[in-house]
Each structure stands twice: as structure tokens, then as C-alpha cells.
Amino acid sequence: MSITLSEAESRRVVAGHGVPVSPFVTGTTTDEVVAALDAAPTVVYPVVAKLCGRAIAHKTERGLVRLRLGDEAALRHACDELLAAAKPDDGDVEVLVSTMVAGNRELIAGLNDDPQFGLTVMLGVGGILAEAIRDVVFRLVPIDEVDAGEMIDDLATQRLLEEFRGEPAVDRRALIDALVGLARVGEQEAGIRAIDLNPMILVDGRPIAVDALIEIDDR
């Protein structure tokens, strides 16, 4: 059996191992969220707000995401709506507010506990091209910087990693560090069964995870 951590919990775990995530704050009430944002200089408008909790797996399908909130009034309205949309079986919930991150290229990354091989780290092309291209590579955990570099090189869609639509080429050092940090989560955190970072948006060439989910063994 396993449980899935909330997005906020998952973000904190991976960020603690060096995986870059978009700046965010959380709160269980509207006033708490606004106060947290006011105290966090790295979280700036426009922002995205999401209702999150361990029992909420499909936020978009339930309409639990609000995008492009440009000021405090819009944020307060969104928080009120999101908190009102919580159902009894959602359990404990909170609102996560994060800086809006935009980029033309997306990657996906994650960990999976394969029953035969054990923990593997994954990197692939994300966004609208993900299903069409299916460009994904894997390595067994642990990995080092050389392994991470080889994962990047093994992606077939190298053109997306070069200069693209006026954006710089991918920052290989930053992406290598993110992959090594992701693998380190599997090594150092007990009971990891899966991690999903989807998407990781390339901003000025640097990968930033804007969503994260971790599945752990409930024992």
C-alpha cells in the first residue's frame, strides 16, 4: 500500500535535495495565504493558486486551479473559491500559491520503484509533445553527474535543448544538478515509490518544476 503526499509536501521534499521548484507559499485560510505571500519576496504576481491535499490527485479536472492572479483582490477571491470547493473526503487541505512560470519548452522527470530493477530516474520531453514523441530515458539510482549528463545526451529531441524561439539553450549544469538531486531523494528518503515532476519548464534555459507529487510506502 502507498500514500501520495500533497503537492506542497512533495515540493518541500524535492526542493530539500536541490531540485528547483517555482517559489511558493501555502495557507489553510485566505488570510493565512495572503500573509504568507506578503512575507515571501520570491513569490510575486501574477501567481497561480491550487487547492492541495493528500487526497486531491486531479486538481485540474476538479477545477481546483486558478491561473494568472494579478493582485491581492484576485488572490483572495480565488482562495475563497478553492477552500469552498473542498469536499469532506478531501481531508486536510491548504491553498498553494506559486509564482506563474512561463516557457516554450517543458521536460518531465521522475523516479519509479521498478519491481525488477529497483529505483530508476527518468527524464523526458514534456508538454504537448510528450505523447507524440515519447522521448524518455532512464537510469538506475544512484546516478552521478556523468550519468545525468548522459541522460540529457540520450534524449532524441536534442533540437529542443538548443537555442529555441529566442530562448537560450538548456543550462546543462542546472539540469544535471536537478537530476542528481532527484535521484538523491530516492537514496536518502525512506519508502519512496514514485516521484512525478510534470512539468519542468525551461525558463531562461533553467529547469523549474511547477508541479510535484511523491508516492511513498505507507509503512
Given for the second form:
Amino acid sequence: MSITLSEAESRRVVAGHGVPVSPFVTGTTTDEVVAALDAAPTVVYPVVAKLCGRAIAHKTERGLVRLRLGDEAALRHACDELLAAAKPDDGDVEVLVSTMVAGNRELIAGLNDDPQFGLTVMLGVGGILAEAIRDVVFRLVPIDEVDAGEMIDDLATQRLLEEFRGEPAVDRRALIDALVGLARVGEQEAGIRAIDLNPMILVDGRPIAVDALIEIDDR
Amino acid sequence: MSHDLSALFDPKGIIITGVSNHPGKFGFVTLHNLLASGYEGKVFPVGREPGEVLGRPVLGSIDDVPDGEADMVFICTPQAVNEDLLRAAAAKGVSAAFFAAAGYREAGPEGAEAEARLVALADELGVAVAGPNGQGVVSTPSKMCAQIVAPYAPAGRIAVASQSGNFVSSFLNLAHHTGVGVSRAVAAGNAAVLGIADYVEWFAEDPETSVCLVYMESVDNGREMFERLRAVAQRKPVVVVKGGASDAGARAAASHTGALASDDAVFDGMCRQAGLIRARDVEEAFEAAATIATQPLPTGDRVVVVTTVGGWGVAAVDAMSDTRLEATPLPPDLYAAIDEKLPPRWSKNNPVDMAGGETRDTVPEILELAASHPDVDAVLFLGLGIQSNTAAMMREGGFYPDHGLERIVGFHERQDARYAEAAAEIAARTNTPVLVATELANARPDNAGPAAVRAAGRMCHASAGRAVRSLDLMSRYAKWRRARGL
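What about the form predicted in complex with the partner chain, after the form predicted on its own?
Full complex below, order starting with the chain above.
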């Protein structure tokens, strides 16, 4: 069997291997969250607040995500509501607050334990239509920078990676580093079954994961 | 682990078991095919009934084979007796066996047990065992068609390993059809001992082989196969076509990444990473292998299309739009040089449409100019054979050879043969691929153009689109090599 790490835990693991994630802090009380945010200059308003915990898989469906919080008052209100919405079944929970990054283009990346080939790393076109479009490419973990560059080249929707609606072309170097780092998580961390970075938003062409979920073997 | 398969592909002597006078039986057919292909080693038919088959004396037992004169055994006998036969053959110095015999894993639990015993026995005896339940092995350097079915194949540099026997036949039939030949071909059968990776590793070391061609359906030990085939691809190109698109299904689809994974997408990524040249179907796979076997690898994606008339060139550029190949704008010096050779009505662009303005030497000259230009990575010549097609109608129209027809027919046919020879010669000299395509390769294979391509053992593509597809696959492999400093 496997267990799913909380978003905060998942973010820390992938960030530790060089995968860029949006700046974030966590806390188990509203005061703790606000204090953590005050001490973290990289997390700036507007922010997103989410209730997260290992047992909480579907934050959006349960209304546990609060977007576009513009100041401390709004954040405090959201934290109070989110913590009050926790159910006994949810186990240990905390509030995750991250800078709300903006970009028109979304990618999806992840790891998956393939029945035939073992751990694979994926890059794809993200967003709500990702599973309909299925413009995705896979490689076997580990990958090097050359493999990562070829993953980018193999996406069918190359125009998405060029200059787009006033946003610069994708920062190839940054995306290669993110993919190599993501694959390295699978190589170096024990028991990884799956990772979703969904979505990775292209912010000024640079990929930044705004959600992360890791599934690991439960041993 | 790498097996020495030289006794399987280049045996000095072959024992065939299960030989009888019945021309429908595997033993008879194998002996027939081996003799018909001109195999020059020693052949020892073994059967229950003494006498002669196809003029060869049939031995009653492997014990009657002289020591050390056979190093391969071809097994056509029923499963129950084969372990004893393999022991007897090994005692005579046999180090490779092809098991055409069925009745193994494909036949249920008892067969599976027999197959497990065969694997253990092969290991004990140190015999390289191919099959069981396979159709045979072909090796043109040894003039050997050790198969229970047809065909043999023209000699060439493509080596085939297939998990399906009938696709071995398909590839060999395509070799006959195109004239681009084969070095080795083997059906893996149940692959009890030797699998695709074992054969391909041996092909990688084989001086007679320049490209491997693989058909596979099942993937066992995917990770190990990936590592082994990647190591081969670093040395020689490996073209892969995979059957069985259905999904294994058992995925952890709780994750988005898992939900987006399919066997086909993961297999495709594995191929790209390992440098395997994945073709969509058997025909495309053969044509890619045939192109790679007979052309230099391109050093980039810039293609110049040379055509005798317009439409073919348009089709070629259309086909390139689905690929990473580029119909490169003509470099100014190349443009100027071509402009000097053609009347003003030429296309002045890529595709270079000569608009029927070519004279005696124009085609070879323009192919040469394009292929030797440093900013051109490949040349595609369309319209080969058009003159000879006119000539064919003149030959057959009832007025030949009078009215000056003999002379013009001869001129047309010599010209097309010359163009084909020029394409080959220029490719070799400039180290730039020069592909030729015309539907006459299929419609009129006797046409002097495609016939000359074929006589040179090279691939004449049946359409611009198919040539583009082969070039694209070849170009992707070349790019994979360059990116890794190979």
C-alpha cells in the first residue's frame, strides 16, 4: 500500500532536489501562519491558503482552497475558516500559504512507477484539459540534461513554449533543471510511487510548481 | 550477459532432426530451404527412416554424425524427444540450436514445464538455444536459409530479430521487393533462452550488419531491455516496431501522472531515450532500416527537394510539416549555381522544381550542387523514371523501333539509370543522404530508374511521403547521437 504526503511535505521534498515551487509557509494556527509569513520575505500578497494534510487529497473539491487573499485580514479570516473546516478523519492538518503566481500557461510534470519499466518521469501540457489533450512525454528515471531537453522538444504543442500572449518563451534551462531535479527525487528518495506537479505555471517563462503531491510506499 | 551466437548464424555444419520424405514436414522443408539457399557447410539430416531425402543420406541417429563437424542443430522433432537429442548434439560439438519444434510454453502447463527443463539443459550444456516454436534463422553471409517457411533473402546489411515469425517473412519479402538485403534474420519464437536483446547485442558486434530491425510484442524485464538496447543503439542504429497497443492497465491511476501514462506513451519515451528508431508499422520499419543501411546519416534537418515537376515537391514539403525536417530556403550561392543550370521557369525556390527544363546532365549536376553544399543536410530527388515511363509507352505503342523511337527510348532509359547511379555516387562521395522516390518503384519496377536503384541494392521509395518519413526517422537517430557526442 501507499500513502500520500501532504502538499507541504511534498513541496519540501521536491524543492530539496531543485524543483522550483511557489514560495510558501505553513502553520497549524492562524497566528502561526501569519507569523511565518511575516518572517518569510519571499511569500508576498496576494497569497493562496490551503488546508493540507496527508489524508486530504481533494482540496479543491472540499472547498479547502482560498485564492487571491490580498492582505493579512483576509488571510486571517481564511485561516480561521479552513482550520474550522477540518474533520476528525483528516488527522494532522496545517494551513499552507503560498505566493499566488501568475502565468497563462500551465504544464504538468510528475513521476509514475510503470509496471513494465519502473519509475518514469513525465512532462505534459497542463491545465484542466490535460487529460483530454494528452500531450505528454515520458522517460525512464534517471534522466540527464540531454534527455530533459529532448522531452521538451518532443511535446507536440511547441507553440505553447514559444513567446505567448506577451509572455516570454519558456526558459529552457530552468525547465530542464526542474525535470532533472524531479527525476532525481525518484532516484534518491526511497519508496517513491508517484509524484504530481500539477500544475507547473510558466511565470515569465520559468516553471513554478504551485501544487505537489507525492505518493510513497507505506512500509 | 552476451551470448556468442556465431554458431547459430555462421555454422560450419548443421544437424537437422526430424527429416523424412514427406515434403510437408518441417524437417524436409528445412533441409530443402537450406540446400536451395546454397548453404556451403556440412548438412546432416537425421530421421527415423534410413534412406535419402533430396539426394542426401539420412542418418538414423545423431550418434552417426562425425565428431566436431556440426556446430548447430535445427530441431524439428516432437518435444518429448528433444532433450535427448540436444544432449547427443552437444556431445558432437554443437554449441547452438534452433528449436522450430512446438509443444512448449505455448501449449499449456506441461509444455511450460518442458520449456523450463530446456532452459536448464541449455545452461548445463552451454548451448545457445533459439526458439522453441520459432520459424528459423537466415544468414546471407553463410547462404543459409534454415527455416520451416520461405523466403530466403538477398544479401545486405540489415539484421532482423522478431518476436513474430511471420514478420520475419514480411521483412524478408520486403527485402526481395525493394532489393535492399539482409545479413541475418531470426525468429525468437518463445524466446525461452535467447531474447531480442541477445540477438541485437550480437548484431552490434557483427561486421556483416549495419542496422538492426526489431519487431516486438511483449516487454519482459523492461528496464534491463532498455539498458541493453540503449548500449546497442550507441554503436548501431536499431529500428523497432511494436505490436500490441493494448494497455497493461494495472496502473496507480490515483495520480494525474499515472492517469496520463499509457503503455504506448511510456514505450515511446523509452525508445526516444534509448536512441531506438521507432516505426509505426512493419513497412515503415523496413523502409527506415533500408534507408539507414544504404545512406550516410544526415548531420542536420535541412532538406533540399529536387523534382522534375511540381506536384511531387509540394507533397514532399507537406509530408515534412509533420516532422522536424525543414525544406531549407536555398542558400544564395546554391540558388545562383542552380539558376545557371536551369531555364528561367524553374521554381527559384525549394523544392527545386526543374519544370521539365533539364537537359542531359542537369539532374546529376543539381543533385551534386545541393548535396555538397555545407548548409544542406539531405537531398530528396523526385520524379526518377518519368523519362523511362514515356519510353515504355513508346516501346509498347506499336511504332517501335521505327520513326526514331529506338534512339529516344534508349536515351531516356540511359538517363534514368544514370540519375539513379548519380544519386548513389553523390551520396557516398558527399556523405549526404540522397533519397529517391517514385511510385514507379511499385507501379513499374522494371522501369530503368527504380531498376537501377534496386540493382545497386539501394532503397527506391514509393512516394515522397514515405521517403520523408524514413529520412525523418534517420535524422532523429542522428540527432540523438549528436546530442550525446557519439
